[in-house]
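Only one chain comes next, encoded as structure tokens, the form predicted alone.
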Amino acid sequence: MEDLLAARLQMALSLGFHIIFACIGMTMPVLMAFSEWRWLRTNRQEYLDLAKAWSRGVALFFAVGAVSGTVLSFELGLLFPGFMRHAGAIIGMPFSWEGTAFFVEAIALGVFLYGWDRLNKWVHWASGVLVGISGVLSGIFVVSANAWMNSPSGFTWENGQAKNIDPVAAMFNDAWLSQALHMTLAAFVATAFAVAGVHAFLLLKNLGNVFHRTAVRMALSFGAVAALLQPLSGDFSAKDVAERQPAKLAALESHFKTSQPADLIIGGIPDSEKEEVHYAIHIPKALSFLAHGDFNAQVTGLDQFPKAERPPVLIVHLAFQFMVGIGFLLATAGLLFLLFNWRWKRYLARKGWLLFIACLTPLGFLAVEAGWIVTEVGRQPWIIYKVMKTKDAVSPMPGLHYSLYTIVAVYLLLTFMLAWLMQRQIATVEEFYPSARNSID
């Protein structure tokens, strides 16, 4: 195996892996705190007791989430020194802001923790919304990092070096605000329904307990307007992505030819070698408004780049046809949610929605790996986009692919342990929670 692959494999796994942990670090502190002021108003145990099991949740991937981060911070620099030599000087802002909340995130959950009957119930709750807002505003700062690769600024590149830096005006790049908005929203999405899917499979077991039907409920309340607002977040970066990186465009809507209009592909199989698009619907005019609000206008297509520089089209454009169609069905299963809860409550108790309930849940996060797929795979062969390409920023160092193979061996570790304490989790839920031993008609 090439050291370039081997070197994008590795922190192609890192990320996905890695993922996973930081939507959930950024969604469920904050159902956990809400949870928590819902019991703080009404007094209800269910809501006292959910508080307590989801902290348990946060902990254990908070801390699982810590390790996979901390071999992500070493592997750019080991994998990738190029990059790091130029980019650590410009981008060290939000790096350094995000160990900042990370450490605030642990400080405040190590009190939420341990501060049940010891603090005032409000600053315990405090405490909660406080690691909320620090896993929320993590993530925004890494994505944030991650955005200047998509867009770079604040510096001039004079001569192979980085001149003139402004890591105010790199930190806060172009891309950032569509980037951080997108994947907040995307992190609520995954994590809120898969929650309330685990909470569904359980409920399907015995249809009147208290304490999983009320987390369905607060669960798919903050999944169902998360996955509204993502068809509109998405729009955004779309306009965006189609003024900065119209390659990136074209190759997730498999968009070889310029044309004025263009139309939307929907589908296909793309042929990079025929620059053709197999078993695909064209909407007439549709990519012209979706990328630049005019049915009219013009769309960049893949002829206006050398070969050299065009994205993996194949990867890019199903990576994107998947997570989109995830996107529609998470939204209308949303839509659907808020109007049974509006108008037709009975719905929401039948096994048919549970079940459907719990098998979306995967589906998010598999979104957000495929989301993660465009936005990295379609910005190649950059690794700093239109300055420096990923093959110049490997590390010259041979043998790079013991290192993967390690690292695929620590992860599927990981994951096993993960999954062996979740299940030890829930297999205690009626131990320690009493109102998960309560059921209504």
Given for the second form:
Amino acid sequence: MEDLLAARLQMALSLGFHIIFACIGMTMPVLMAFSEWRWLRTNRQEYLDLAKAWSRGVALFFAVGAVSGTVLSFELGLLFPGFMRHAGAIIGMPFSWEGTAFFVEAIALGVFLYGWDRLNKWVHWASGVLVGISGVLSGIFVVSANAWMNSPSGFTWENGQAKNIDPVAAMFNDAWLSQALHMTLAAFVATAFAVAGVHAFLLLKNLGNVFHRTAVRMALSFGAVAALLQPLSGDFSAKDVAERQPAKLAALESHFKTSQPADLIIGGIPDSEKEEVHYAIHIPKALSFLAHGDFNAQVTGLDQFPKAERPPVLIVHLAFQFMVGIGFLLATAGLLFLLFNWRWKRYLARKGWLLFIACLTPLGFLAVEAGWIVTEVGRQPWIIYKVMKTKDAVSPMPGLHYSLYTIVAVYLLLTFMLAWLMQRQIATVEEFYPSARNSID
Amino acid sequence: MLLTIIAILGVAFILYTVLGGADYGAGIVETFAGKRGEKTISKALAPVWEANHVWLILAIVILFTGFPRVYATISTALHIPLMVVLIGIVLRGSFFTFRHYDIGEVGTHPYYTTIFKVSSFVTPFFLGITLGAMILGRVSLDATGTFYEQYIGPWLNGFCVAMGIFSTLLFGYIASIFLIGETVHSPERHRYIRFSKLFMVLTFGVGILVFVIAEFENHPVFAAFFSSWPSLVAFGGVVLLIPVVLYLINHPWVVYLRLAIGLQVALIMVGWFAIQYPVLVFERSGNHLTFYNTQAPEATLFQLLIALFVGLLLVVPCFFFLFKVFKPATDEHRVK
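Can you swap the form predicted alone for the form predicted in complex with its partner chain?
The complete assembly is shown below, putting the previous chain first.
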């Protein structure tokens, strides 16, 4: 295997693996703290039980998330030292803030997980809130560093060296806000729907179960709000990408030829050689509107870029369609939940509804993965957009594929172990939590 | 400004060695500590191990923000040992948590323990090797030479291996001392006291061996050591603390014992740092990477310093709170 490809695959795998744990780490503390707060206010057992049951799962995921995050901080250098040699001084700032936020998160989580019996209830609750806040903040800081790769700023590039470095301008680059917003919402959508899905699945076996019913309702409340906000944030991102990275926008929309107005292409298989899209649905003028807010705006196509500077269209387009499709499906589910919860509560207990929610379990995370493929593959061949190519940043060490194989093996083992352990945790819920044995109806 | 950052980097490094070291070392000690030891260790580490390891992330972030060329050089030339360290960190943390959280006794329990223990040995060993390679001066970035000369020779040699063994023993020593205060069970406590003495002797012996082997590998550390008064003072302090530790070991003043060992480790690091300063990585070509020739521009260092200051203001109180809750100075809560 070519070293560049091996390095890219290893980075993609490591990020793709870590991002799931990062999403859980951002969302679950908020859910746990919310549940504990409900318990403190209502004194109902199921809220306390849920906070405790979730915290056991989170301890497992957080551990793997912490160590896989450590791996990433090293891999930036192990795989792409050419990138870090120049970028370190420019985007180190969000990383150092991220380090701080993660530090607070790790400490607060230790207090939260092991302090149930040792602390005042409200102090304990506050530690949970602190985990949530620092988790979200550390996510935002990391995304800001990634946004810089898409929208490099805060330096001038002279003869292959970064000069006039301004770390603050680099951190608050043009892409950070739209990306951070989109990623944070995505973390909440994916995690909340996954939690709701697992509990809905368990509820199907025992329809009146108070523990699982409460869990589904709470998780869906968070998921629904986030899922309904996500299309707005997506639109904001698309307009942003259209301005800053027209090649990425063109690739994700399979928009080969510059046109005015431009059709929106939904679905289909793009053919980069012939520069056309097969089997797609065309919506006239819609892309002009989505990209620039004007039905008659011109949208730059891939034809404006030399072939060597175009991202791989097929992967980016399919990943994008997949992400958007899931996004709309989850937003619809969220809307239905809010409607049912408002007027037609009886539907929420129906088997069909629970089955639907159970089927959604993995989809949010699949959309997150697809979204990362869009943003990372969509930037290729650049590692720092229009400044440095990925192939110029890769480690000179030959045989990088051995690193890749090792990481694949380790992460497969961890995935298998986590699945097995979670299944064991879930199987013993009734044994440990009183409310999981209670059933109404 | 640069000096403050260097100081914080040094502190992060020392804290990682002490706290992370106690963490790794606990896995090493567990190998000899029996079933009861496993329980004690599991309980002692669970709330703090993640926070202990963040010091490493802090050191790495300071390195790649403040001294990006050093980070890029180490991660290129020492790719292989660092990869082993990473795999070790991942498996160790994960399987420790798996063991702690898995419900009930199942057949998998010995596997968790085995992976946890093996990675507790392997990770510090390769951390020591990496550090040794930075000191020894065979790292080279001009891409001439075979794969072996470029990517293996710099770290696979007597000196680096001795450094690996030294780190492993040192961590075992720190952990044995740390565990004395984690149990009230008398035979178990005495076992850790025995371990502490044994590891102390071994660490000291291998520490001297490291110097001797360095001479054989044409890396004259002795001369540098005797010509640097701060390192003479620091290592003098290390030796003077030995009887203090041996005295405190048999008394119930856990906090003082821990402070003494922490100070001892800090002095070892300071002594080594004084020999090394201001070089971070010795290069084969003689163009050593120092704090001064690799530092990031002023603007970056300034922002880094702000982040570190605010960070420490937030982290230090949280850290004290964590240890106050879970590692109280009295044995009271552990008795029940």
